[in-house]
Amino acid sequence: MITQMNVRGLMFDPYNNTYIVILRDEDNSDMLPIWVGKAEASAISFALEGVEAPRPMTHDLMKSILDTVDAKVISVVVNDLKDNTYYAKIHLMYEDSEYSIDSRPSDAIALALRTHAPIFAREEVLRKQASEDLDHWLENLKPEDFGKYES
């Protein structure tokens, strides 16, 4: 089973010197924080803000290629969590065939935001990440730790 998620926040984690994309379901009952690098956070931030770079960034290029060959991003699914690493699939439709492509979640999310494709997470991933360590980390967050996209 899968749950539709929305990007609800982008924040900096000063403890790990990385960024975190916050995915939440429609009811705000499930949350999926995904740690990403600075470049990936920038790509996601640009898409959230609707900023177009003077030259195409990687995810803009990917979208342009897909548009040129008339392929459509159907969805993105965060489908696994192993050893604190998330995995995702990008589901594409090209002609009469559907394709699933392995991806880092950050790249999949950046592409989904540009193509307005829905983002999903498998229930197993949501259950795996719901650990005491995560709960403890979240309890220690302050409002100023969240970026301007938090909603």
The other form holds:
Protein chains: 2
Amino acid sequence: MITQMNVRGLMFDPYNNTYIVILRDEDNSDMLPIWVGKAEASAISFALEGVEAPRPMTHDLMKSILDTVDAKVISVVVNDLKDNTYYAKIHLMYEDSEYSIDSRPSDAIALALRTHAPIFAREEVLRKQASEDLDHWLENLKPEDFGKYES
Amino acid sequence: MITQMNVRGLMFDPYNNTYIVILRDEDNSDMLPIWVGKAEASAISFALEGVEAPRPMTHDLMKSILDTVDAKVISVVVNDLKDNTYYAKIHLMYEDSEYSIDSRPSDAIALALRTHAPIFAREEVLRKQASEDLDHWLENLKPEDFGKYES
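Starting from the form predicted on its own, produce the coordinates for the form predicted in complex with a further copy of the same chain.
Complete assembly follows, chain above in first position.
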């Protein structure tokens, strides 16, 4: 079973000096915080803001390659969580066949936002995440820790 | 005219808190220093060291996409320099046709190293660069500013 997720926000985590992408399902009942590096956060933030860089950024180049060969991103799925590390798959449609490619969730999300592909999470991942008590950690973050995407 | 270049080194530039990829031609007569961000430097350094990350890094994912659709990187070319900014093209062979895709040189180099594709620079770029007096700047760098790739 998979659940469709939206990119709800991008936060800076001052304690770990890193960024967190917040995925939430439609009902706001499930939440997935994914820690990402600065470059990945910036790739995601450019797509959220619809900013066009003067030169193609890395994920713009990736989209150009897909467009060149006429391959389409059908969906991306956060499909595993092991030792606090998330794993994802990018599902491509190419010449009437479907292909799955291993990816870090940060790259998958940055690409999904550029190709308007839906983002899913496997329910097992949502369940595992919930058990890791990250909600509690997030509740304790002060509003000023949140980036401008958080509403 | 184009000249084949090798990745000769990766340096940290302490004055600008950024990284520089050094491309040199076979004869060591031409040199191209390309300023890149930390993420791009790390993508290039992983490829130079042959390090395999536990999860695919961004340019590994790009290579996976190319492999999936059976597209081959023929070459990458640093083809322009304007206002201290370099521009590059990635040349792809796909279904017996050649395609050129705009790229930042950092992404092009990171991809070329992973796909064993040759790296070229247009002579015009080498000429323009030489006129920008960067050689002088580099000569004044102390050996300890150089990263471990510089021999």
